[in-house]
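To begin, one chain is listed below as structure tokens, in the form predicted alone.
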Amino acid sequence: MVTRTTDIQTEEDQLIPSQESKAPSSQPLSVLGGNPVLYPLELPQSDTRTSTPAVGQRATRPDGRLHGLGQTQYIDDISFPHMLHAKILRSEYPHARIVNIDTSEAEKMPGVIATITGAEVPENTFGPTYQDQPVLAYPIARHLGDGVAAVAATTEQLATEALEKIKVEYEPLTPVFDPLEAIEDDSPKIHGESNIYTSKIIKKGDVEKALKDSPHVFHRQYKTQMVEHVPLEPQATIASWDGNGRVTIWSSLGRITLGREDISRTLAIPQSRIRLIGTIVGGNFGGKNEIRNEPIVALLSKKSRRPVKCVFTRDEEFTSSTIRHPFIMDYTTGVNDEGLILARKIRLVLDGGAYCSWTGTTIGKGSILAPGPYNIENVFVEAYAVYTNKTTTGAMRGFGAPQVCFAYESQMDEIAHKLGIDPLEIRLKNGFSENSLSPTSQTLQSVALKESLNQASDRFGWKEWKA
């Protein structure tokens, strides 16, 4: 009598076969503890998902499974044959004239294949608003994060060591770090004849008269600090040229079209010869909204005729990428005895750092939102963006909204406290409603501010907590 046995496989067994199993060549293969691990190429699909719209159904992110399985490839996971690694030498001074750069000693090192300086960049300026940023600083370095030279070598360690062999002769210039000092006529000038490079004015009603007639006037200055995005993946790029004189760039850049335009400009080649591939981005939050090391890597690749990769260190991510704008905000608000806002006068000074970047968008949005979501008949906002010899400020989630929100809501709490009014009530009394006018006299529609405040306070139990 022959007894047959049937092996019962669980779902886990199907995902992790025995060592004897052979994986089809077309199936993804990984290694876990020395054993091959197979991942299924076909996933179960419910009839509901295939027969009805996705709205209202559970939807899985296409990249979620790959993230969970560790199969997502970021730029630092990508490699090519004979690929080189690039490192960038940063300025020794926050403000200095570059007199001379000598890369000869670095070029003699075994494993160093190419070097580049700002003098070799075809068009050494870029930027999404003003083209005031250099690819590599030359002849002026305007903050410590400015790159002044770059090296491509066979390993990251060799490239880092080669930076120490580069000799840079500087003529130090007087820096300015305080944006209020930078506004003064006698301050050191960073670009041109004035450190104020953009401004915005909003007027509505007669602020001075309304403040003079207000029973209560509150004034306070608020400040916010620099904030770095701190993405898990720092700035990263790979570049490689083909035999037809075209460059392919793998980048963690968030704005591919704008980036391609800037790369075309800096390399002085048409966009048709540039293929920019946006890879999986390991965190952006606005910090990867413009090119950073792409032209440097492309030029090193062209010079060495090999693929070149550059990944920022964590230090470089703080000093050489963009950050959130610090704001200095002066708020003067006039109210009546019931807490109704009669006038609000605001002065904003944005610390722009060394270059403009996305300041044009930030100052516009910050200015319009500065009075807050409140009905105010008399408004005056003046805003100035100022160059300083500090890390470049640029895009970050909100573009100026978080800074002014901190200021106007802080003052609303202070007014409520001084007048003995419930903080919720003073906001409901002044808050926007349907067809309210914004500070720029735009008619607002679909306004749910008061409804949102009431729902949030009810769920929180605000009235019971206050009692």
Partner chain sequence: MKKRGRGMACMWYPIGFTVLANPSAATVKVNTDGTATLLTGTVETGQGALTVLGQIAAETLGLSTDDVHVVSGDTDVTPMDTGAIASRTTYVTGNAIVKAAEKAREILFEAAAPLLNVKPNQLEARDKRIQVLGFPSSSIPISDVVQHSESVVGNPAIGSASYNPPTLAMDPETGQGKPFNTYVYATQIADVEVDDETGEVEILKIVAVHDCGTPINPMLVEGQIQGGISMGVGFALQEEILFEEGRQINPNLTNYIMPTSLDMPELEVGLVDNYDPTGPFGAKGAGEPTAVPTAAAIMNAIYDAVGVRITSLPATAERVMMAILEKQDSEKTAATG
Contents of the next structure:
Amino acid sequence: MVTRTTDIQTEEDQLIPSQESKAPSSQPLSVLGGNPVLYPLELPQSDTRTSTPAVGQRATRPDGRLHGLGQTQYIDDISFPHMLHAKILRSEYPHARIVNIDTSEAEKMPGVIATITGAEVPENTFGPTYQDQPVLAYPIARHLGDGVAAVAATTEQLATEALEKIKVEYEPLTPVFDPLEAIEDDSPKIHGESNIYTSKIIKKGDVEKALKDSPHVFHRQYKTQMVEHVPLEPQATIASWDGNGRVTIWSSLGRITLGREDISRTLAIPQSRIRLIGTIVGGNFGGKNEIRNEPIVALLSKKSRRPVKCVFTRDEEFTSSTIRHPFIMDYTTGVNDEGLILARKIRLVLDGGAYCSWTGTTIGKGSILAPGPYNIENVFVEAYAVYTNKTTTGAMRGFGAPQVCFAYESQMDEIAHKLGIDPLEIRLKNGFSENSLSPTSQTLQSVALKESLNQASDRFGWKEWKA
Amino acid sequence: MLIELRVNGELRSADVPPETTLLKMLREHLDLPGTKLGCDVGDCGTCTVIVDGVSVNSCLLLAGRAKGSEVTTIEGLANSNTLHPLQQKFEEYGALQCGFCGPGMLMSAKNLLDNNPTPTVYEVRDALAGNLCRCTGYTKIIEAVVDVSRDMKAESDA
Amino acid sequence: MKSLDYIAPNSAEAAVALLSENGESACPLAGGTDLVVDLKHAPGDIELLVDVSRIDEFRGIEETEDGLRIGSMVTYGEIMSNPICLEKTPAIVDASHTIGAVQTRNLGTIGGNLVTCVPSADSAPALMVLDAEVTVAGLDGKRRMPIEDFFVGPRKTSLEPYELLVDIWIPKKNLGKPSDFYKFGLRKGQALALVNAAAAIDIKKGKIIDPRIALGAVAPTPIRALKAEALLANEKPTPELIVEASEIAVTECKPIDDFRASLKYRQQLVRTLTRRVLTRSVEIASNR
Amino acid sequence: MKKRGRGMACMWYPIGFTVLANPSAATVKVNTDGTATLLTGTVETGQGALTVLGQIAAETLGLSTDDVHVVSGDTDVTPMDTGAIASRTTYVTGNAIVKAAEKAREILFEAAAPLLNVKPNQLEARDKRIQVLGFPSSSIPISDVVQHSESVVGNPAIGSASYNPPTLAMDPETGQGKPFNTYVYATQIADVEVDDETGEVEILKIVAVHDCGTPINPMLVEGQIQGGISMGVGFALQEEILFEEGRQINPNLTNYIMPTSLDMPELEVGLVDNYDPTGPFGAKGAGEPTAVPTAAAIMNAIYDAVGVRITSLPATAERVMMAILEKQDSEKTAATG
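Alt. form predicted in complex with its partner chain, vs. the form predicted alone above:
Let's see the whole complex now, leading with the same chain.
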């Protein structure tokens, strides 16, 4: 730190050429007059909002107007007097036992008001399916995105600097990263006795016999990658307590009712003493569907007796929020000469990362949807979700559907190509229609698959192009 | 250090530490939180503002460098009687969803139309490539910008 | 970002003096599109930023009797809208257009791009094929060198302590020389180069004269493909010859294998890009 | 050289949670001036849910969208909601709102019936009036009815209700059951160009035709489809979190490659005409399914263009190029061998 700011400032006055800008363009600014904007604006409403009937209108959005004016308040746009800023220290190992955490040096820094570790969280587990995630890892850290301690300080910069002063003693444990390795009996275990933490079977007809009897059998393995939601707004929270011991939490969470239950559980206070406000969320896509830093910020606020804000950095948004499950998918499909599907056998392995999160829903939807929107009498799907010491996978737009669709639709085209059938024809031939039976033998209604195939093909000019 | 600049036509000043970015100065020192922080390293474009007639990522520009400049932020796009044509069309098209990219996107679009009132669709895409959006697939945003330029052309032809 | 001091001197002399007075704790700041990011992630020992972006002698684009002078603090945006560059050095304009996005191009400077000296610097190949020279200023005044000599290694230039890049010169004879630039990145917008390539040639009496090929992101610094150039010199520009030159260019590269691309893939890109920039340059030259 | 190819993919996708209860509750209050307030515990995450939910409340009450103010996302104020997840908002929360608004409407019908000399079940709410079914001339402005109900009858027009989609548990051994109440369907077709010397895939156009039941707000449904496709494009060609020993090596928007405006193709969006009798005004949902078939359609188009089948996503230019080179090698071997 250069300590001569004042010297430099006097020098600087001489050195800066002039108040006139040297920036490249000398074009006049086309700022309209009358700024800053004063509200309310008296603007006409569009017909789409004022006519009846309301349903079917291309109604404009009142929140859309605020977005365009820059008037929408996301969490990071809210602040309070005396508010502190929180930062979270992340694990140094993908798998380790935390032996000791010493926050005393950080606490001595001027401007650092409170610190917290996992040991201080009243009920240090949460999760929508299994409560296997810690608010702050203790005593085991299971991936590098796990928080191990948090700091509240008067500025973000100070809070960041304070993290460096926290001493964490780890006893590294053997990590496992590959889901196929993790599935083996002798792999290092991440929670409990098996890394397979959830599985699903869908069984209809006799798939083995039907495959044996099929004139053509296709087999292929498909794989998908880990994907991040990339909401443009990183996750953010503010917590503030009042004199009645009631906490108000502003959060970028998309599910406040259940979020309040989780906060109540982790903080061990009644739900009636928690007010959770979900402001406009700056992009969710599934990544903001469970609590993340809300209990940490609430506890720091309680300890410091000040409002506390925590905003994820872009890096944290990648490493410490959930991401999309990678799938390893084995597809075996039996068809007859006309391209009718006789049997489909599927094995799915989901890389679950360090915690379960929304895997229950992902494996459920993934398995049910895996055979595709096709009439198939003989179906067998087995799916396994496996813990690894990587970023937690959770809800993301489609819950396993984009993964299995990539597999079933790739294989559909492979079959069509091999049998010399047009890709549109093979889909129309096998596709669901009204009252078709799903792989779980549910009678389907309001089925519009073939309508979508036909309309898309017409719009695209599929037949003309094929001819 | 004392930074004086003209923001949305008004002379503003603040005493900020020398490492302060223009983004931070606008949001935290000048009470203009319309400009957003999305990545803080110039990748996402949510912090786009116009400085002396060109669009920049305000997270990469030190406030000291903007000293004496003319800065336009999203708060300066409308006036008290009318929305800017871009804001109007963005609203009509439903161009923004979560809206977090919106302020930056609009400033990039304004910067384009200030410099090139009749852009091609490719030029619109190119002008917005520094503003990431995860919600919209950019489609309605591009349509709205093209529509504004069409109106501007019609107006100037009339 | 950690605490820093900031100062904006108004002459090269003053800037050099400030840098020398403050030693390693001081660092010149140009457009800041790379440096400010570095300061946020890994500030190191830097305590003072010397903003050189407003220094008059580092700015401006003009054509003189010697050739074209581009001030080091000229932004890519300025290059892209400059009539002289558009007419006489289109490869530099093309290269500028591929850098970052509009906002980056409005802040980032050509000098900053060269001084940062990453192997993938997009402006480098386009400048190299036009035989650009650079002027640097230091405590002992100014010196000038061919641009190839400026690049020493990844993030390492031949700038001595307290020296600053003043301007870039394109020799008069190369203004309007048929040339082409091609960059390949992982997407169309805001991409870093996996490989970039530029070529410039003249054709006289049906033969290639003064061929130049430069490649980026395929070696520790941007490089010239000298053997490939030698193969082309004074030959008839046939598609077969261009393919052969492109294969030789592949052998002149030492690309890395990293998470962005494998060595083998980068070689494939060198093969394709070299052929394309040469083919295009020949087309331009032939249509004269 | 650039090679052109076309590929299609279709899909099905369920609305709501898998078997598990995922209820929503809602409260609708009609004001004495004929405007209304809707309380919902869901949160606006950008898709325009609050606008759509307001339209549903307005439709049930015979009001315009602008007449309904939507209050959301505050546990002190708004009723229970499972939240913005599982493409459930329009369908599940929407159904709860219809039921809640119907309760408020019922109060208005009770108050208006004696004034119009009919039974409550002979009334409808349309064009901001309570009218005798099919007889617009015999009607009273809603504002008057609310005032009458509130200050004369003493019964304010307010309704609260909840909805949970009915499901049947899946058999643990066979998975047989009814895990969801309804599904949507879609087809997307991609037109691509593959550069067979760099492996670069350029998507020229995607046609997407989706079923969402009745589109409550077609503009917002289009927005969902276009946005879903952009996520699908990233999933298909660019996006991947890379790890080294458990550490993410590209946790930033410089090296995690998502589509920019230059990477998105021209999109043509269509909606099939469909009506689901179990949904609010026939609506189902649109959020997630829009991102589902894109990658598959693009992979099929790549195969059509250059004859290589990408079985591991994303189909980066490198992966496509390496597959092309492998194919060329094996063709050479086959030709010489």
